[in-house]
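Shown here is one chain on its own, the form predicted alone, set out as C-alpha cells.
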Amino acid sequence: MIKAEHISKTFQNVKALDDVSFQISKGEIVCLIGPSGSGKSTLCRCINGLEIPDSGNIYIEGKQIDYTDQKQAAEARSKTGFVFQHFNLFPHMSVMDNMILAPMKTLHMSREEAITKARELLSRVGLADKEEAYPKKLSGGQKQRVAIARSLMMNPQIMLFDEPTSALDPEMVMEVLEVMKQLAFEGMTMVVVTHEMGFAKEIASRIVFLEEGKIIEENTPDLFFSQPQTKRAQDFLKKVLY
C-alpha cells in the first residue's frame, strides 16, 4: 500500500529524516515510536504529501507519486485520511458541516449523501447526538473522535494518525484509541504515530522506532518489547515503560 524509498528532508540544517526506507503492505498497523524530533510526524506527513522530501520517493499501492503535480498530489490524497494532533476542525462549523464538507467538494457526493454518511460515522465514532454541536463546546476527545469520522467520509485505503491522543487529557485518551481499535480491527491500513506504547504493543503488526531521522530498529510489538535489539530501543524503552 505505501512503499517509501530513501527519504531524506532538512529543515533550517537539521535532517529531520535521514535516508529513510520502509513499506507497509494492505491491513498492517504500523506505529511509528521513538523520542520527540526523531522524525515520526516528518515521515507521516511526507506519505501524505504535507511535506515534500527533499530527495526519494513515495509510492501509493505500487505508484510512484510527485506531490509537486496537484493532479497526483489529490489523487494520492484520496487514498489517505489523515488526522492530526490539534484535530484541525473548521472553528466556525458545526460538526455536520465539518463532515460533508470535503465529500461534497471533492467527490461531488450530494449533501443527501453526505448527510447520510456522516450520520453513519457519527454514529459509529459514539457522537450521534453532535451533529448540530460546534467544535468550541467539544471535548478534547469527542473533536478527535469527529476528526477521525470527519476523515473516514473520504472512503480512505490508508489512515495517517499523527499523535492523535497527545493533546488530550488522560481520560480522554481511551475513547480515541478505542475508536482506533475498532478500525484496526475491521482490517484498514494504518500508520500511527503515538507515544502510547500499551496501544502499540496491542494493536500494531510492525513497529517502527525511529531515532534522528532514522528507522533504529523494527519488528513485530511482542519481539520489540520484549527483546529490542538495540541498546537505543532498549534505553528508550526503560524510559518510557518504567
Second form
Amino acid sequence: MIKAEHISKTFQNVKALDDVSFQISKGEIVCLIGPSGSGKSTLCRCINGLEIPDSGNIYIEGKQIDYTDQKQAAEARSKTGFVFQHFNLFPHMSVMDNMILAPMKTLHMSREEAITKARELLSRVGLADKEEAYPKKLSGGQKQRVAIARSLMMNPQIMLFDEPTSALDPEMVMEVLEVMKQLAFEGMTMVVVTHEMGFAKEIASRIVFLEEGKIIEENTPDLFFSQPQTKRAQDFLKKVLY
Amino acid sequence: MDIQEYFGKCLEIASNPENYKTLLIGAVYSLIVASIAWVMGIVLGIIGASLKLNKNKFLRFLGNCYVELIRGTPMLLQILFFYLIMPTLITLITGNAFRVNKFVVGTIAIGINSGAYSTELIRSGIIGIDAGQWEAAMSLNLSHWDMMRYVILPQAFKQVVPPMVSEYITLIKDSSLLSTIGAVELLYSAQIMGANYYNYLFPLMMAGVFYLVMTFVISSIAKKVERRLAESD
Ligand SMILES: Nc1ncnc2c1ncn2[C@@H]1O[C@H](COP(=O)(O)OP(=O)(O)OP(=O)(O)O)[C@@H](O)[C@H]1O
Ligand SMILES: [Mg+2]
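We have the form predicted alone; now please give the form predicted in complex with its partner chain.
The next block holds the full complex; its first chain is the one shown before.
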C-alpha cells in the first residue's frame, strides 16, 4: 500500500535516514522502534510529505509521489492521517470546529454532514460530551483522542502515529492506546512510532527497528522481542525492558 | 514682560472657550490622520508580510526593500518627499499643475511608513506560530489559503493585537509631524494659537493633554480587548 525505496535525508550534517526502504500493506500494523534520534519520526514524516527526502522514492498504492508537487501531495495526504506527539489541535477552535474544518474545506462535506460524522467519531473515542470545549480545557489524553478523531474525519486509509503517547502523563497513556487498539481491530493500516513496548508486542504485525538512520532489524513482534537477531536490537531491548 | 504677565496671558487664553474648540478640532484631525494611516499600514503590512514570507525570491526582495527603505530613513523626510518632491515630479511628467492636499499626502506618507513597521509585526506574528500548527493543517490537507485563513492568521492576529495598538498610539503622536508641512492638526493648531497670543505655554501644554487623553483612552480600550481575546484562548 505504501512503499518507500532508498530514502535518505540529511539535516545540516546529521544523517537522519540513510538509504531506508520500507513498505506496509493493507491492514498491517507496523511499529517503528529505536533509540532517540534514530530517524523514526523522519521516516513517518517523509511518508506524509512533512519532510522531503533528499533521495529515494515513495509510492502510495503503486503510484510514485512527488511531494513537491502540490496536487500529488494533496492526493497522497488524502490517504494518510497523521497523529503528532504534541497533538497540534488548533487552540482557537472548539473541539467540534477542529473536527469539521478540514472535511468541510477539503472534502466539501456539508456542515451538517461533518457535524454528524464528528459526533459519531467523538463518541467512538469517548469524548461525546466535549464538542464545545476548547483544547486548553482538555487533558493530554483527551487532546490526543480528539486529534486521532480529527484525523479520522478525513477517511484516511492509513494512519501514521508519531509517538502519540510520549507527551502524556502516565495515567493517560492507556486511554489513547485503547483508542488505537480499537482502530487496529477495525482493520486500519497503521504505522506507529512508539516507546510502548507492551503495546507494540500486543498489536503490531511487524516491528521495524531503526538505529542511526538505518533499518537494523525487521521481524514479527514475537520473534523480535523473544529472540532479537542483531546485537543492537538486543542492547536496545535490554535497556528499555530493564 | 514679567512672569506675572506671562501667566496672566495663560489665564486669558484658558478662559476663552473658543480656544478649546480649536484644539479639539485639531485633535480630531490628528485622530483621523492616525486612524487612516493605521488602517492603511495594516493593509500594507499584510501585503508586505506576504511578500517577505513568499517563496518567490524576487517578491521577498521587494518586501525587504520596502521595509528597509522606510525604516532606514526619517519619517519627516518621507513626509517631505510626498509633499515637496512627488507633486513637482508629477507636474513635470504630466505637464499639468498637480496640487496636493496637505492632509491627504501627509496621511499617505504616514500610512506607507506605518506599513513597513506593520509588515514586521505581522510577519513575526505569523512565524511565531508553532510549526506543529502548520504541520497539522498540512496533514489535514488544507489548502495553503485555508491554512492561512482559518489556522495561522487567527492565531497570529491575537499575538499581533498588542503591538498593533502601540503602533496606533505611536501614529497619533507621529501625526504631529504634519505640522511641519502646515497641516492644521493638533500640534499646529496649538502653535498657531501660541503665535497669535505671543504665548505658547497654555496652547502647547493643552495639546499635550489632548495627546495624553487620546493615547490613554486607546490603551485602556486595548487592554479590555486583549483580556477578552485571552479568555477565548
Ligand atoms: N528539522 C530538523 N532539523 C535538524 N535536524 C533534525 C531535524 N529533524 C530531525 N533531525 C535530526 O535527525 C535525526 C533523526 O531525528 P528523528 O526525529 O527522526 O529521530 P527519532 O527517531 O524520531 O527520535 P525521537 O525518539 O527522539 O523522536 C536526529 O539526529 C535529529 O536531531
Ligand atoms: Mg521522533
